[in-house]
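Shown next as structure tokens: one chain only, the form predicted on its own.
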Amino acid sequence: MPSCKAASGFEQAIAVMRPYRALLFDVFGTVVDWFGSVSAELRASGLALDPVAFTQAWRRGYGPAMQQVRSGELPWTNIDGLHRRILDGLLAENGLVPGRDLSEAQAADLNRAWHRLAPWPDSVDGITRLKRRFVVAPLSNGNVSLLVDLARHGGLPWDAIFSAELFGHYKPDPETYLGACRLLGLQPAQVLMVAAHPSDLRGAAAAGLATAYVPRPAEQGPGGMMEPWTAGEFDLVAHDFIDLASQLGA
């Protein structure tokens, strides 16, 4: 996997003449670590669950029950919806049952466990110097609610919220990207998608944005692997969200 070094003065120069007026980023292990914040509640739960196992599972979860909706098996269904289907189905494994072995009450906050991750420690400081140029927006796959509820609990200073629910499409399907360029009024060469997931960057590139690696190696807990990806094929690569902002002139 290529290394994440620092730009040299010559890069950042290009960097800032790039016409970027608006950064989207990535929510999910990219802002935020949710496989820290969910796996802390479980394991605050008092549920006869193993908290690193459990958490990773329900992650895993994520892109086939989208796929679900993609491929039109589930009718359109947000976030929450999903993570609801996928925990109920990893409680049954465990042998746990809603309503029997935990209430649905205790159940449907644990769902809200999503509404409740916390920032890495550079998002908001960096997010913040980023703001003083551009217009900064998440674009996740996190339902609206979701995303505010993220905000409000992160101190994420974000201009706008954008979320696959307002077009009806999972990211990397191209009307997500699309559709956020569209109500910003921007072409989609104006917009910089910053993300940790070398998939959806290729997604946003397919749709003609700029793209920005921000890798995150702890996004996926214990023995978690990242995504590979290829020297050269990303705009810019960042170690964190300050030195995105240092290359950006921020």
Given for the second form:
2 protein chains.
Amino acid sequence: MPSCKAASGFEQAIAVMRPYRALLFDVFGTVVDWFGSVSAELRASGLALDPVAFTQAWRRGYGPAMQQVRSGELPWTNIDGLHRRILDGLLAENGLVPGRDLSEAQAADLNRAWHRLAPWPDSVDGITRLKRRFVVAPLSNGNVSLLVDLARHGGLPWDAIFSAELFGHYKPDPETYLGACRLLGLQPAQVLMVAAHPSDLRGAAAAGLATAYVPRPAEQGPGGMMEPWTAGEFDLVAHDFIDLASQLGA
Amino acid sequence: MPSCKAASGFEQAIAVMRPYRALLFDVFGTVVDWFGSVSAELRASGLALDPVAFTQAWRRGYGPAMQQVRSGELPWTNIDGLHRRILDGLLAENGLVPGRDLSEAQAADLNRAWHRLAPWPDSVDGITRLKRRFVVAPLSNGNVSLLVDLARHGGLPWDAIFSAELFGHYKPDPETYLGACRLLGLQPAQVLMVAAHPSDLRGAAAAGLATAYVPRPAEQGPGGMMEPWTAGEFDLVAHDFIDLASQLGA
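Shown: the form predicted on its own; wanted: the form predicted in complex with a further copy of the same chain:
Let's see the whole complex now, leading with the same chain.
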């Protein structure tokens, strides 16, 4: 805020509307379209599998795999490693044997489809607008190198990269949200978590962060379901990042 | 490299010239001009002190303060905290008492001069060119929020922010260089450390990274000295980041 002149009524109203200093973004599904990108790569792979069902099953394996890490059943394993474990299981279920039906190099490359996910159409423009007024960074369970690759692939103009990998905990563990706030030198209430997933936002709210819900109804592909939520549960609800930028005066 | 067509001789030559995937940059003195920026803020502060000598003494306190952390004499303290310890000592030496000669808010703001350092004239253009071909990130002893502020202040287009703070060790401890390589998912030999300080590059080389020396003779201000080095000691020597980009075919 200017220190040497009085703020106008409009500026004051905007300042009240945006007490935040930084916005943290969930990435898979919130910023990027994993379903569209991964299913397209599977379709192009020439492998004898159903791209839609395979993509959905791959993603469904992700929560339980992270839970195995969160519970201590598995030692710390980054998302690349978890994606590969799930991929190998799904290939086997489909009767596809690495070394026979596809090369190890092809399997490794397929696993890196998660490094090449396309942003939603509003993501780059919305984050670019928000960056004018706020620090913008991902806070994702994806590992750092995956998030760097996604940013370079999609042109996401992040100020920093925050990942569960930095904290040795996966969201929604509080260590992730509080760790990002600490690295930013901010109080949790100065930080707005942006996500398409109510469960993620509830974890952020429990750690003291503000929350913005941006539903992405197409996230899961055909027949996909959305997590239930309650009106008034989150500080902000926006239908995309352009709308979020407008609501925040950015 | 393209997999489906033969590389031309020129492409092969460039590939040999740049086996690196990522470039890590020292920041204070290498990317930004701390002397020019801090001395200008001190000059503008109206405080009764010699801006040149005060700036140089502030920076001279930095190495010993980090050494106190590295040796365990001090618990982990980020650079904001170390800068403030040194500032308070220097203010006292100059007979300036916070609360009497300057407000606590002014002292805190002065300490944040290190968040507002201007890039060298070639920094933004050079890093922007290098980013086309390589992942580019700082690897600095500065804390994360300081590095984010510097990037936003100067328009530095980093892909990620790597700080000693993430590793609980200051450079030249090997944990810093190896930690950044691990987060990038790269072998140390795939990563080029860029710095104006031979001691930093020697730490990187000891950890297995490649090294690029970019001397910044004006770094220390009037009468400033440069660390000695030996011809042939580093993998690359460039006179600025534009020259570095050209040498790396970026």
